[in-house]
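Shown next as structure tokens: one chain only, the form predicted alone.
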Amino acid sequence: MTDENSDDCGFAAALQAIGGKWKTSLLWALHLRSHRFAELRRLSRGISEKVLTQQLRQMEADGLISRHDYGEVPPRVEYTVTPLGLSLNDAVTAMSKWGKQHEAWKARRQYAA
């Protein structure tokens, strides 16, 4: 008898990792080179400063990032994609390229019928 719950294959995990609007983004952006938070809020337009900190703490939870804090006054922290989220970066970088041909499929089909 196998658990409905169990993920066998990791892909479920995997999807939770990047599940969000922006965590992708968040790793994209964080993959070029560490931010401070202010940095990630203006290199993604609409997010609001709750979800990126939701986010954030979220990827940081599953090891996708580091957060250091420098104990300063102002506060000065800043994010770092960790080997973990680097290689979760290759993996969505697959994913992307996937999706990319999948949606030039699909308007070759459409535009043929």
Given for the second form:
There are 2 protein chains.
Amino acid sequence: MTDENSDDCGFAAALQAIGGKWKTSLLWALHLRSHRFAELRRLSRGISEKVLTQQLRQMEADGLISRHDYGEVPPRVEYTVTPLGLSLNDAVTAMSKWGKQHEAWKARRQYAA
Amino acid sequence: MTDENSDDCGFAAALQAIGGKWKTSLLWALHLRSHRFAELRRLSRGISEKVLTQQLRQMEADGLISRHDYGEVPPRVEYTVTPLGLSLNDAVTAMSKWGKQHEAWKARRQYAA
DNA sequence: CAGTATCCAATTTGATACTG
DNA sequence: CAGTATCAAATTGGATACTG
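What I would like now is the form predicted together with the DNA, since the data block earlier showed the form predicted alone; can you produce it?
Below: every chain and molecule of the assembly, starting with the one above.
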């Protein structure tokens, strides 16, 4: 075990950055390649435009992604992951691994019952 | 970068387990040693008894901690972290490290402005 | 296409009083 | 001591209509 941390402030900050319902999916999609607004909306099935905008703006404010407006008509905006966003994606991946182990644990438990 | 993950299902499961407002502090406290209900209440300053009970019950259902009722009078109950809980604490620690980097990033940014 | 603006529902957390 | 029970506040996400 790591025996540092000493409080959860760091985690709270990370959770603040990634905690939204769709942010991990968005970060994942963007770590593969840049995407436009409508593409992200299609990839995140069920998200509303309002919430998509919100979460993109928050991620941008947190430095996870950057927004490039080409100023064309019709409008064209591309979202790209930043190095900081990439590093968070890695940390998230570590948590995901735990999540999968956890699902295995739940399955075993159900089997035992 | 890791280039696996492929969706956020694993992360969603992890977040489900640790996402409560106080759970990371509780897990951290319990990873140091076992604690009684009132001790956890004191360590988590500001938590209500209702919410403390809720989060402990959820963490128990998720296999992160175990609850030992000594059946004494006055009541005495001890909460202890499980191996699964320890492994989650490690994953959380990785996220916390990112959170601290992130705070450094925010500070630099503020300084630049 | 890439958003805003409103209004509403659901979930989560909190304050407080009470109990075996 | 270790909880339950109730009610209220706050936060978050969603549906829908509209705009440059």
